[in-house]
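The data below hold one chain only, encoded as structure tokens and taken in the form predicted alone.
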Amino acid sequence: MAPKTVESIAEATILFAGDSGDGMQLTGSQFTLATAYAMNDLATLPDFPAEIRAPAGTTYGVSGFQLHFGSVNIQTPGDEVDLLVAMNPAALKVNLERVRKGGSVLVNTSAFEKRSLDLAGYEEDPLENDSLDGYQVIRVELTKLTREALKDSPLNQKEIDRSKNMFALGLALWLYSRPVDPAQRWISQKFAKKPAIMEANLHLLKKGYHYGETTEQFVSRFEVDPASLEPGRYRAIQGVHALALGLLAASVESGLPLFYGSYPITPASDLLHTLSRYKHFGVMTFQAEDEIAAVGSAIGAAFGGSLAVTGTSGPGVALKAEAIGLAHIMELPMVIVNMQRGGPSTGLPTKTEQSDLLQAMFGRNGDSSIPIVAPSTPGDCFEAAYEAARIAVTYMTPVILLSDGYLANGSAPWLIPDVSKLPPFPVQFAKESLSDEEFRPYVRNKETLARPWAKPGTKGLEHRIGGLEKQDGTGNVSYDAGNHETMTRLREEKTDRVARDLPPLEVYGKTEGDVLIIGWGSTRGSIEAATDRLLAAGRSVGAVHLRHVNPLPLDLKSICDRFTHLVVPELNNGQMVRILRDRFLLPFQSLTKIQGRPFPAGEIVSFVESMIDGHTDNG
């Protein structure tokens, strides 16, 4: 057999797809780990089915894991897929449109029998007609090869068939010249107490790797050089884990015990699971019986002097709304994490979206403006969580942290920060009073307008607390009309003053020109990737990204004034664009996508080019 050639490429996008029971998330995460060891830049997009136990072989039970990696700057999980690994017909049908023309499709031909084709909705076998013309089809009998490799294994047939993902992983690692050692170590540790399963998976991993070397279907393999990253110590991190570490760092730096009260909901449940592992840092996690109890427990923790956090998704925020208003009028520090998903109602529970922005801004009764912070990358979840906690404690206010499913589940290289350089986190509790003078719980700090944080039980600091309007200064119940207006304006002014603390916005690309692309949250990677392409094409384009959504940065207006056109890409039906139009009375144009997936950078490029060339109407 002729030796395989090695083709050097700058980047690639691979998508593993199959039934929920095929282990696609595990396969993708292990390929990601190997890619991190290969020192490539990367971005991932896990894609979960909404059905908990969808019938095997159906399109709505397909689970996927997409990974974009390379030696270049990787900002998105990839617009188009170079290699789709389809474990069954349903996985092929759901994901073929994501594969670029000329790309490769590796199919488990063992699964392409009549029943599976019927379940996937195929009237005829796509491997036998012209529907895959234009793609490089790689036919591998994964199930058959797995059974042959494990014919002497003590595992039963079901356990053997479930292991075929390790054969696929080994083959993919060979094809892209990834190290196999990380997966071998993981298998050995994971199944250390189940030696039969451990040996079977290790054997299949090697078999898949060697299959690539020996089969005649591949005449070459690919190699991706290490990326040129900023010097430092890195780890591949999921957004939900970075968020947990950011809250933990805020707890350590402030000296406040971290309390997290939550009720399980996709995709926020993993934050509860992650924080529960840090009991040795004094973290207290509480799984409540419902969303209202969860936020109520966090309010109690804030009153008691803890760094209080509650987390959920959009439906849970709706249930927490009244209690968030209670925290607002009591002026207690608390972080409310909203990992956004497709809505309304149950909507698309496992898909990403940015459709809760207006809910975060206005979804409470009365005038109740509170700060909103939105992370932009999986790694940025750390800094955004720390920042949300800092604002909450500094200004004595609830803060909403708007993450989303893509950031929560996605992974990227994260430069582990120097904790000594984290922003200061001063905490001051009201001191014990030794005089007979009555404590005034709503006397404010002149700079921040924050009221004193009085721990219950501290001598001399007894005061009334609750949801009724407070009298300015004393905190007594007040129904006075003028006082209500004063207090409402003071609470809003307190939120507005957060803008004084914000650093100047950084403009990516041109600092003035034809088009400014304005983004917030998880659209950052797509926007900056699009900006790079537009700049390379000679377009005069810049981009600015908003971590602080409320209040808006003070210099945003002056930056907008330096550009002819303003465009706002969002994963919703145009929510931030409404806020910006209202605030600045400028002709912001809306670019929206509501499909449960991140923006492809190419869509932004096409829209901006049409705008510059005069073919786009204001949306």
The other form holds:
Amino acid sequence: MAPKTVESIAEATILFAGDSGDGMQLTGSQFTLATAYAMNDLATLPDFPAEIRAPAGTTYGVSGFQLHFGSVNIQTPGDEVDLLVAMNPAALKVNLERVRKGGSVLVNTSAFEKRSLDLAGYEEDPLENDSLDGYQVIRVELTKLTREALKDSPLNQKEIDRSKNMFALGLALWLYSRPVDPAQRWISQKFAKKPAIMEANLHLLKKGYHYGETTEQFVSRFEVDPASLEPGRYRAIQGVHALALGLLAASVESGLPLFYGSYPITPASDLLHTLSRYKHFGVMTFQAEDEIAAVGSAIGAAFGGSLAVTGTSGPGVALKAEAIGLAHIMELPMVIVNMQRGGPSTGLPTKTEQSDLLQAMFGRNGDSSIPIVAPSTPGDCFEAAYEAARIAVTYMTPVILLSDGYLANGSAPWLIPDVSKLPPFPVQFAKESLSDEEFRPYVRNKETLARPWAKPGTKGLEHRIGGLEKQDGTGNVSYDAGNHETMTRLREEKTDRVARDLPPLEVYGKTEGDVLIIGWGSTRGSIEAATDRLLAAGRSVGAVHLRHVNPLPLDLKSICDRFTHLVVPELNNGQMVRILRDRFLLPFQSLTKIQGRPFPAGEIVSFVESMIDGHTDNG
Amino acid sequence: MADDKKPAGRKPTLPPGMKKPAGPAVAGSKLPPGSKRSPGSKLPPGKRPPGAKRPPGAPAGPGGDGATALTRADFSTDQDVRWCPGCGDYAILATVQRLMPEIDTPKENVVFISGIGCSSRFPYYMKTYGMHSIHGRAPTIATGLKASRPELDVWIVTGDGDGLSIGGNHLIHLMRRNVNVQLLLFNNQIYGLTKGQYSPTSETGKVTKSTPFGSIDHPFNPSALVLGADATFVGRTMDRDPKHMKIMLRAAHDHRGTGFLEIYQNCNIFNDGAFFEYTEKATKADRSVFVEHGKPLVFAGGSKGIRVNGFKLEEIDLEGGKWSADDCLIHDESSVELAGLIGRMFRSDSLPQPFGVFYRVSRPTYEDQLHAQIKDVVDRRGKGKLEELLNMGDTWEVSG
Ligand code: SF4
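Moving from the form predicted alone, what structure would you give for the form predicted together with the partner chain?
Entire complex below, previous chain first.
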């Protein structure tokens, strides 16, 4: 066999796609793990159907896992795919448009028979006509090779066929010069009790890797140097896990027991799964009978002095709205996590979107402004969760943590935080009182306007709270007109005061110039990647990213004033842009994307370029 | 149906024919919020001025230490009680306040949690920790509180609309989890606070503001409902019998697990006399049976009893010579089958309505299991260390 040449590249995007039952998520996450070992920077985009087992071979049953990795700064899961691994015709049909012109398509030719082509809706075999012209097509008889490799295995035909993803994984690892041992270790552990399956998988992984060496189809393989990340210890982390760790860290640092009440919902269930494994930290998890019971249980736990959290997605927040209002008027601390997904209604359960912003801002009866914190990367979910908990307790208020499906499921390298450097998290409960005077639960801290946290079990502080309007100071029920206005203003002012504690905003790129890109939440990677490209093209562009969505940072206005054009890219139909226009009365332009996927950086680049060159109307 | 059966000797709070007030006192109250009634003004029933002497008949607190013993007054707030004069809620409040000094929980550990409705104003009048929450959700809040703070003594106060309609789901789940709280269901078979619509316990055919031609809804039987949800304590009492009510409250409280206590409560404004058949002197003895563990089901002053005939219950005459108390069904609180039979004695023409503890069994509580599981994991794995957890899994070092 001829020795292969090695080509060094800076970055690549690979997409594994197949049937829901083909194990694409597993293949993707194992490739991610190997990439972490190769010390590349990376960003992932798992993309799976809402159906658990959609009919095999159909386009709507296609599950994908996209991974962008490199030696350079990786900010997004990749606008365009360099290598698509398509396990069947449906996977090819759904994903071909994402492959860059000239990119590679590795197809499992064994799956391209009449029935599968019909199911995918192909009238003719795309491998036989010119539809793949312009791509490099790598034909691999994956199913056939798998069956041959496992002809002596005790596994049955179905089990054998199901293992073909390991062959594909081995091949992909070879192609990008990734280490094989992380996957080997994982397989050995995972199937320790099923030796036949373990052996089959290990064997296939190796076969796939060797196939790359031997097949004539590849003349070269790729190599990606380690990324130059900030020094320190790293791990690849999924946003949902970082978020769970952030909540846990808040509990440990504050000394408050963590209580998590939740009802299963995509894509937030993993938070419940993760926290329920932290019992050795004393974490209490409660799987409630419905969304309302979940938030209710958290309110009860907050009253009792726990760090109370409830997590859900948009539909669940809708159900919790009344109870969030209750926590707001009772001024009890709690965190409501919203892993946003495509809406309205059930919408696109497994796809990402940022369309619950206005719901978080205004989705309750009455005037009820509450703080909103939005993480921007999978790793940032840790800090944002910690921060949300701290605001909740410091200001005695419910806080909404607005994450999304992309952050929840996506992974990225994470510089493991130094526990000793976490921001301090002091907690003060009201102290027991032996005086005869009635305890006044609504007397406020002069700085934060927070009321005291008086937990049941404390002598002399017996008091009643509830959803009826409170009298300022005493907390007694009051229908007094003037008092209601005072209290409404006080509650809003308290939320506004959170802004006083915020660190100054950092501007990415130019600090003044033609265009300021204003983002929030998970679009950070796309926006900064776009900014980099625009700067490289000599454009005068800066970007500012809002972790604090409510209240807005106090220095945002002065930053906006230093730029000629202002643009707000969002994964919704234009929500933040309304808040900003309302607040600052400046001509913010809206750039939206509502396709259940992260923002392609390229679209931001062209939009900003046309703004500068004067082709954009005031959208 | 209930109207036809109202005994002649019942004691309506308002004279017949007198126009009832338009609505509950809360909505119609002319007193500005927070204002105190002038001294000497008539206090509503059940309300005593702060610092009043121990009400007659209220026993001393535990330990007999006069200096520290609490009294009913220690559990009364200075808030004006805003239920309609004559409402059955007053008697319940008074009885609960009288019971409080007798239970051995420190006062600061007692918490009352309610939802929305007339009954749900209850926590405002109890000088303990309390929360008047949102409609139907008190069980969820109580669950979160009790699960996270098992040492607290948590009471839920709810009504037939709050607990069985909007909050019905939470109620059944509370039962199956067996959280160690008390749930007092003030059943008045009507929506009071919203001014008189039929509730999920209103009888079929009931004419109300929302059912001018009569209700076509079949009512819940609350006992049967919670038995179906595997409640571990099911009891019923009535506002008009404070002595029985207190015993039942105490029993519900002392039960380790969810103490479900239904209290027949007269809403004299919108559903006056709904239970008079069972609660008023003239008919109470004949129409009510008070069940006690280990004792035969006899009523009407011992002249009537209840026996099992096949799969059915039947009323028997103990004075005609044919039957004696030995033929009567002996109540056994631990029998779920019997609880089913007694719980299903419901608004029947041929059987009296039962009161007492229908069912009481022991099952691990939710919070005990939660904390046992946590303790077990800590014992096996050691207390978690954040640093370790953060660094778990596949990590790599980038050097500078
Ligand atoms: S239950 Fe009836 S009588 Fe009692 S306060 Fe409500 S409306 Fe008035």
